[in-house]
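Shown here is one chain on its own, the form predicted alone, set out as structure tokens.
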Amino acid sequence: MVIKRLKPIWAALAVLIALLAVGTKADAAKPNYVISTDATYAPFDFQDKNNQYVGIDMDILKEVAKRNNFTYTLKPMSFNAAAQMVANGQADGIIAGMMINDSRKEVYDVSDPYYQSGVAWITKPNSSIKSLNDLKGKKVALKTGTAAAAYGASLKDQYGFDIKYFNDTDTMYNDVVNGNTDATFEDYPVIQYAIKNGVKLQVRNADNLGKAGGVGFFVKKGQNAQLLDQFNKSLEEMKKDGTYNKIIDKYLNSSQKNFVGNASDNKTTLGILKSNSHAFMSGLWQTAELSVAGIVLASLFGLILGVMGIAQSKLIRGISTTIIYIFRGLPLMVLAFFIYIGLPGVLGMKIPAFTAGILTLILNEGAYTGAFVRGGFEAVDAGQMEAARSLGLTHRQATWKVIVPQGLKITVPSFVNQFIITLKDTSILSAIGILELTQTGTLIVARNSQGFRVWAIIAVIYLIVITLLSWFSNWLKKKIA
């Protein structure tokens, strides 16, 4: 009987999820490709002061698309996630300053190299470390998945240093600047750009760079051969007609003011807030959308699990307990990666990032909600059920008319606290490329290298929103009391 009562709710959830998954149709006259990238890897990939994706990779990709009359949908996210999207068929190709090596050729088909890079090793300007021999017993910061990290790791045993891995470039740089690690390895053009934008680091081997190899455009092995061929032919044409050199010069030899804005804007917190106000508001709005959708749907899912948890049937109670145990036990980021990157490879279908994010919140936050909702129902005096049954109500009627209303009243404060937790948990979804508030901050920092000020602004925005929710929680508690 409980299952029948819940069927309309399941149907509503299914319809909403289906609507979330529907994307806009591409222009039928042109093929549309999904291209993943790491948008925090300047000067190859980053956002400019107008929040447009730019960089060596972006300009080359735009030119290739123009010359071959196709369109593309860009999916910016962390490097490892971007690479996995292609390997699992979620994206058609990746362009992200990605180095060509033998291990990657086993998984991907790769273009001709469009840039030859070298690896620099870097310390603070006043560091006592002057040579690689001085790294013995020291800590070195590396960014996961990069050729620079592979090169640095290959020297670990020879020079006797320890390694500390990071997922993003800015955090890695700041770890060295703050003295938590002693050095780092990075692609030379990337660290050049960062130093131009004020990162207080120094390249130690500019005249003798380590070998990194060529940078390429990658597609899944055995697929998108036409796209790869178009890339190679257009790259050759661009090198002959001078377009390629213009792109390289634009990002490596020109002033960075065109991309990061006025230097004065980046020197003060107020200036950063003013020059990036649109980006901050856009990120906050995406966070609000995720939070509201996640809160509503997770609450419904949690209510279903809570009701199932007090059902007469042992099987239904067992299903509720199992679901709560599984999704409350999984880390949110692991669940997000599993839904967005893992499931498509098994199901053979693409899952939009926003849909994957909502599903992640529904399952994880809904499991926590289900646990305290079930606890609220169980906290209702057992005599209430007995009294209702003695008046002739069935177990189902007594549950919905007597137990559920009283139990929900008990759990209202927990619901509001869970809303706050859901809001904060949306920041983790930046890992799968959702452009919410945290990802917005990451992109701004990649552009202007002002990590302290940008993250201070992000922290204050979160604090203001959470404070408002806390006030609402206290007001609601007083009303109910």
Second form
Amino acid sequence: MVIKRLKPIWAALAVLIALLAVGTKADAAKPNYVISTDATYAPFDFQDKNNQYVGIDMDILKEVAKRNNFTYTLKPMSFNAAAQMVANGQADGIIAGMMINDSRKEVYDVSDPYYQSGVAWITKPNSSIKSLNDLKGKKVALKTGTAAAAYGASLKDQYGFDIKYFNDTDTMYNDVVNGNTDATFEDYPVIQYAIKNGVKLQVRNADNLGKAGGVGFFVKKGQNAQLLDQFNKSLEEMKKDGTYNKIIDKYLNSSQKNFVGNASDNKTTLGILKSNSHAFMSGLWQTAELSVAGIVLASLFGLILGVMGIAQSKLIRGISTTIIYIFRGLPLMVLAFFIYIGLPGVLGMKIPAFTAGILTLILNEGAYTGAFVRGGFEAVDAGQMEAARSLGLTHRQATWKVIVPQGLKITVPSFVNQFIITLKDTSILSAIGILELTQTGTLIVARNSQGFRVWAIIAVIYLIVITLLSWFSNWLKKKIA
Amino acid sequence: MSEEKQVKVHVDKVNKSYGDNHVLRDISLDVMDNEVVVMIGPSGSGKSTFLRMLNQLEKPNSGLIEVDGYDISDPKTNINKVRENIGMVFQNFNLFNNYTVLENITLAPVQLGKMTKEEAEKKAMELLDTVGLPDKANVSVNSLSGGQKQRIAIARALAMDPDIMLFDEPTSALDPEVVGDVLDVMKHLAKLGMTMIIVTHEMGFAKQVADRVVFFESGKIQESGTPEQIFTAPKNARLQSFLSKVMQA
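Moving on from the form predicted alone, please list the structure of the form predicted together with its partner chain.
Below is the entire complex, every chain and molecule, led by the chain shown above.
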């Protein structure tokens, strides 16, 4: 009977698989490149008030594409993931305010530098730390993988400070603003942008910036030589015809309002909500898609693992136990990175972020589900199986007709709990650049630096959705029980 | 006359042990068609284990078990087919909690393709009449009393048209006042000529219904015979001691 009720779920499953299978079709006439970027690195890369990706990098890339008649698919995510994508061949190139250094040249081929950056070191305005010597014994925040971080780390022993690493710029700034860490190192234009935006930090070495070298466009070593060549040539032309200066000017010397919108849109919760309503909605929608697909597919996978866990064959039981052991043991984020960034390098095929995200949820949440489903089946009195078998039913018939319906009933509260956990766990998938609710928040904060208000809004949205899910689950619980 | 009768169950030198615990030692027993065999003995004597071996809910370590002519100690025998002809009634009823009374009775015949749903339901209604519960067809099994549950369990086993019925202490979990209802159904079955093997502590029932009484103790059949022989002239000292204890109470 329960099986019959599951029919709509099978239909939903078919629709989901169809959705997953739909890829992006490129314009056949022009070459199309996949370019990854850091989603939160203003003024090089960020989302403007209209949720468009803009910045020095974006404008240069757009111009290069136009001049060389190619199209590109942009993949904005965390910097590390973006760089990994190129190293693995998941993306053709990365433009992300990325510093040129020797170790990177071993993995990538790089363009001529398109910007010469200097590294600033930064504290709170009223900090007692006035010189690098004052950093002795203090904590310094650095963003992983950046040239500023490498520069900062190189001074660690000389000045005797401790380092705390972060994955995105705004969290790092906030850590300093909140006093958890005492100072940070960052590319000068990046911190300039943030300070203009109202981040309460102060640059200590504006006249004496650390030498970090140039910023370049990177492709995987030995590949996409033509793309690199086109980039260099167009950059040269753009410098000559003034386009380059216009771009730099646009981001470093013009009013913040152009990108961020009016102060009223950013300094009040209602203003933020209104001016970003589209972004919030689309983030929410993505979270909902991930959650529904994740919940349905992970439940099915868990059900299969649970049934395998009470199979007659020792081998099948062993397989179930092993799968549960592995995927319950792996942190969700590690699994997501492994599938999205690690696996394609081995398999030699690209996995879209959404697919990788769903796969992560199926394996991880499915393993948890499988464990409690098996427990539920095992909790059914052994006499039920004996009675069914004594009538001549096969082990399989007895399992599906007698054990599964009773076992599932026992596990309904665990399912409800797992649904809510799955919904919350979708936020971890922001790490691989899926534009769900959490990543949406990260992008908005990167632009307007209003961490408290934006995260409060995001938190409330999550609570509302989880409340709705709880209501739905309780309704389902009553219907089944 | 006995030569015309068929051997329904043939057990030869069966042994069973759990680790060091030797539960059954060299048990041999034949049960004829239409015979009612009642197995008595103290708890832990091995009688339930023996009964459960007859439909392979337990597997012997050695020895031969033939039921209906099938060697069920042979792993190549399709045990599911053999079980279709062996009904079993458990001490704890083991009705399927996820089904109604009617569904409990029709599940196996329909699933195993023995009957259509309509045929199975018609048959189930007849069986509910037989066990005296015709008005309980559509109730949930959880709403039944113990005595009612056990009568439904008998009906469920009968729905497969078995030619042997195994009863594993069918009245031990029941309140005293409903034991009679269940025993009445069993007596009725015996009258109809069903081959029955019954583990029970109901000595009165054994006297009345059994063709043969078998006394188990320490994993062995110590004595067997007609109810008169067993209850009025027991030879085995352990049987005498056992009877003196149970008859007092």
